[in-house]
Each structure stands twice: as C-alpha cells, then as structure tokens.
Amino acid sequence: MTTQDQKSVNQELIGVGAGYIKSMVLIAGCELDIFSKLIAEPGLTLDDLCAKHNFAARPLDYLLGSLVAQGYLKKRDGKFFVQEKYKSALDLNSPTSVAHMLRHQGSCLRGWSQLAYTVAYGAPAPYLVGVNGAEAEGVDFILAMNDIAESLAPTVAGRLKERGLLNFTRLLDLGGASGTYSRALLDANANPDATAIIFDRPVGIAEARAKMSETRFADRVDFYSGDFYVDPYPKDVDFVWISAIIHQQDEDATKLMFENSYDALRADGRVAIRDVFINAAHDGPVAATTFGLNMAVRTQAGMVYESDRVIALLGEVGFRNARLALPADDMTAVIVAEK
C-alpha cells in the first residue's frame, strides 16, 4: 500500500469515527427543543434563549452556530430562525414532526456509546438519563414508534389482508402504545363492527387515548392499562397482535407471552408477531444484526430471534400451523399461528 493509499484509509476511518458529531448536533437541538422555541418565537437571540430558558451561553453559542452551519437554522443580525423546509419536521407540536424520534435516537446513542462496555462485561453500561428526564424519554419512545408506524402499519395490515389473515372481530393489541397498528388493522379489516383492546402501560395508554380520540375508531377501541409481564390478559379475543415486543425479552418471557395469548384467544383465534428476525448464522440481514446490538446495549435480556425459534416456541405452547406469513428483512416480517 502506498503512503497516499494509507492516508486515504486513515481518513476514511477517522471520518467514520466522527460520524456521531453531526447527528448529535441535530439531536441536541431537539432535546433542548430549540426548534420549537424558535418556531413559536422567531428571531430570538442567543441572549434571549439564555434568559428565557436558562441555557448556558458559551456551549449554546457553539450549538446554534453548528445548527446554522448544518443548515437547520439561519441567522440574521444576531437573530435565529428555523429554515422553512424543516419547520414541520422539527417542531415537537407538529403532526408531521420527527423530533420525538430524533430525541429517542439521542437516548439510543447514550447506550450505543458504551457498546464496548457491553461486549466486555456482558451487560448494558449504567444508563445516563437525558436532560429531559426518564418520563419524557418514555413519551419520546412511544411517539417515535408512532412516527415509524404511521407509514409502516397500513402496509403491513394491507399485506395481512391480501393473504386472508385479517378477519377478526375482537383484537388484542399487546403493547399497543399510541394505537397506530390498532387503527391500521381495524381499517384494513372487512368487518365494520370489529373492535380492539389496547393493552399497555399508563404512559402508552395516555397517548393511545389522545390519538384514538381524533379518529373514526374512537368508539371501537377499549383501553387496558397494565403490565403484560404481570397482569392478566383480557379474554375472549380472536386476534392477538404482538408488535415489536419479543426482541425486548428472553425466551422464558416470550414463551409466557405466547401462553397468555393462547389463553386469551377464542377457539380458532390467531396470533401474529411482527418483528425483525435474524438468520441461522447470525450474520444477516443487516437490520437484524444491528438491532441485536441495540438490544444488547439497552436491555438486560433483549435479543433478535430466528424465525424458526419463534415458530418452535409457538408450537410448544399449543399453537398450530405457525409460519412466517410475511417474510421481510426488516421489522415488517410477521409470523402467524392459530389456536
């Protein structure tokens, strides 16, 4: 290798290592809600922001400058404004905002920064809660998942309908958070009288109530606040939807969830598990291997399952005809089985 080639390789690697810098500038702007503040009061100065929100002037000066340099803000006569094309995306109060997702990515990055610790010691590093506190991070997570689901849920529901797998009368949406999948599944279901139960922790139920009240499904959805690791499941349902949950837990917890789902279902009812699944060699697809690391740095027991193992666990608790009904290399893969 020539000296020039070596320099090129070195620069490439240094660039990869510095990749966090640009993302953290944007994420910090969202975590501090600078964009919403400037949208609500355009033209605030550095001194205005410090006085109104108790920010530290020296680091804020550099952060604002970086946000201008990266193109998210513009500065005129010492006053700051959000660039027009980013307003709806970065305003926490906008229905098309992705700011909650960016804040959640900040939470993830605090775990990812300790990936080497996790590999060395076999457990997530002690977690550093962000500037907004643990409760706000919980809300950010729920709304971030809503941001993703708003585009994915109708597609997944449509694919299930095409395969004749969406003919329920009473849906149980485990960990349904803001209810995005409940809405999509009800919308795609041919039965106009079908109803749903969203079962989640109080923070998720609060968001689900707010989101569902704005839809035509408001009077067809019930809310069940609790912990599905501890509390009994609602009974007499014919479709249990387990969406992006099993990767958070070990096999014992997953098997118990399947047992409880089996007991909750009517005869001939169906369970569906949406998740990302890893191959037998654990070297693909990319989304699965990456997500496995995300679970390693953020949970004590989370894992990415092989689809065959999930199918086997379903069979162990009594389900029949378990199969990968919607193959995919990402979080839109779905396994189904019948009672």
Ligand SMILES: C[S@@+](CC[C@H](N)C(=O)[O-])C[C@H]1O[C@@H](n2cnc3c(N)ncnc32)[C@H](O)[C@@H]1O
Contents of the next structure:
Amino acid sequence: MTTQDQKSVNQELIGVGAGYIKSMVLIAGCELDIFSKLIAEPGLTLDDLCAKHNFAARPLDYLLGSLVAQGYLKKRDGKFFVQEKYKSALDLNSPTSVAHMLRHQGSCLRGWSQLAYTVAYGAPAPYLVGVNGAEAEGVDFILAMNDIAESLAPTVAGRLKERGLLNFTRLLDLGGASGTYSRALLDANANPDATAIIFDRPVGIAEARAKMSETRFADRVDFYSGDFYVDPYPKDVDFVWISAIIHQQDEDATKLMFENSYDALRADGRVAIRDVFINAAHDGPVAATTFGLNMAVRTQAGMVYESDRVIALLGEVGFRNARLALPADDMTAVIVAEK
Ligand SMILES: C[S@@+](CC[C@H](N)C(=O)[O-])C[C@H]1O[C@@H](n2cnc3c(N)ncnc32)[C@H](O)[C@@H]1O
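After the form predicted on its own, can we look at the form predicted together with this ligand?
The next block holds the full complex; its first chain is the one shown before.
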C-alpha cells in the first residue's frame, strides 16, 4: 500500500469513528427540544434560550452553532430559526414529526456507546438516563414506534390484505404501543365492523387512548393495560398481532407468548409475527445483525430469531401451517400461522 493509500484508509476509519458526532448534535437538539421551542417562538437568541430554559450558555452556543453548520437552523443577527424544510419533522408536536424517534435514538446511543462493555461482560452496561428522565424516555419510546410505523404499517397491512390474510373480526394487538398497527390493520381489514384490543403497559395505553380518540376507529378499539408476561391475555379473538415484540425476549418467553396467543384465539384464529429475522450463519441481513446488537446493549435476553426457529416454535405449541408469509430483509417480515 502506498503512503497515500494508507493515509486515506486512516482518514476513512477516523471518519467512521467520528460518526456519532453529527448524530449527537441533532439528537441533543431534539432532547432539549430546541426545534419546537424555536418553532413556537422564532428568532430567540442564545441569551433568550438560556434565560427561558435555564440552559448553560457555553455548550448551548456551540450546539446552536453546530445545528446551524449542519443546516437544521439558520441564524440572522444573533436570532435562530428552524430551517423550513425540517420544521414539521423536528417539531415534537407535529403529526409528521420524527423527533420522538430521534430522542429514542439518543437513548439507544447511550446503550450503544457501551457495546464493547456488553461483549466483554455479557450484559448491558449500567444505563445512564437522558436529560428528560426515565418517564419521558418511556413516552418517547412509544411515540418513536409510532414515528416508524406511521408510514410502514399501512404498507405491511396492505401486503397482508393482498395475500388474503386480513379477515379478522377481533384483533389482539400484543404490545400495540400507541395503536399504529391496530389502526392500519382495521383500515385494511376485509370486515369493516371488526374491533381491536390493544394490550400494552400503562405508558403505551395512555398514548394509544390519546391517538385513537382522534381517529374514526375510536369506538372500535378497547384498551388493556397490563404486563403480558404476567397478566392473562384477553380471550375470544381471531387475530393475534405480535409486532416487534419477540426480539426483546428469549425463546422460553416467546414460546409462552405463542401458547398464550393460541389459548386466546378462537378455533379458526390466526397469529402473525412481524419482526426482522437473521440468517442461519448470523451474518445477514444487515438490519438483523445490527438489531441483534441493539438488543444486546439494552436487554438481558433480547435476540434476533431465525425465521425457521419461530416457525418451529409455533408448530410446537400447536399452530398449523406456520410460514414466512411476507419475507423481507428488515423489520417488515411477517410469519403467519393458523390455530
Ligand atoms: C418495540 S415496541 C413495538 C410496538 C408495536 N407493536 C409496533 O410494532 O410498532 C414494543 C411494545 O411492547 C410493549 N411491551 C413491552 N413489554 C411489555 C410487557 N411486558 N407488557 C405489555 N407490553 C409490553 C412496549 O410498551 C411497546 O409498546
């Protein structure tokens, strides 16, 4: 290798190592809610922001400068404004916002920063909660799921419909968060009178109630607040939707989840599992390998499953015809089985 080639390899690696810096600038802007504040009151200065929100001037000066340099803000005569292009995406209160997802990414990043610790010691590093506190991180997580699912859920529901797999009368959305998939599945379902029940922790149910009340599905959705590892499942449903859940737990918990789903279903019912699945060699697809790390740095037992293993577990608890109905290299793969 020439000296020049070596230099460019070194630069490349240092650039990869510094990749977190741009991310952190944007994420800190969201965690401190700089964008919504400047959208509500355009033209605030550094001193205004410090006085109103008790921020520290020295780091805020550099943060605002970086947000300008990266193109998210503009500055005129010492006054800051959010660039038009980013307003609806970065305003926490906008229906098209991804700010909760960016805040959740901040929380992920606090885990990822200790990836080596996790590999060395076999457990997530002690978690350092973010500036908004644990409760707000819980809400951000639920709303981040909505940020991702808002555009994906109708696509996934549409694909299930195309394959004749959406004809339920009563849906159980296990770990349904704020109900984004419930809405999409009800919307695409063949039966216009079908109902749904969202089963989630209190934080998820609070957001689901709020979001669902603004939709035409408000009187077709019930809410069940609890812990699906402890509390009994609602019964007499004919579709159990387990979306982005099994990766947070080990095989025993997943098998029990399938058994409980089987018991909850009517004789003709169906279960569907949406997730990202890893190949047998555990070296792809990329989304699966990285998601495995995401689970390793934040959970004790989370994992990415091979689709064949999920299919086998479904068979072991009595489901028929378990199959990868929607293959995909990302979190939009869906396995389906019938009772
Ligand atoms: C990764 S999110 C998936 C949300 C949604 N199903 C989706 O696909 O967008 C996991 C959801 O499961 C919920 N959850 C996790 N553990 C739970 C438990 N023990 N009992 C009830 N809900 C739980 C979380 O609150 C969260 O809403």
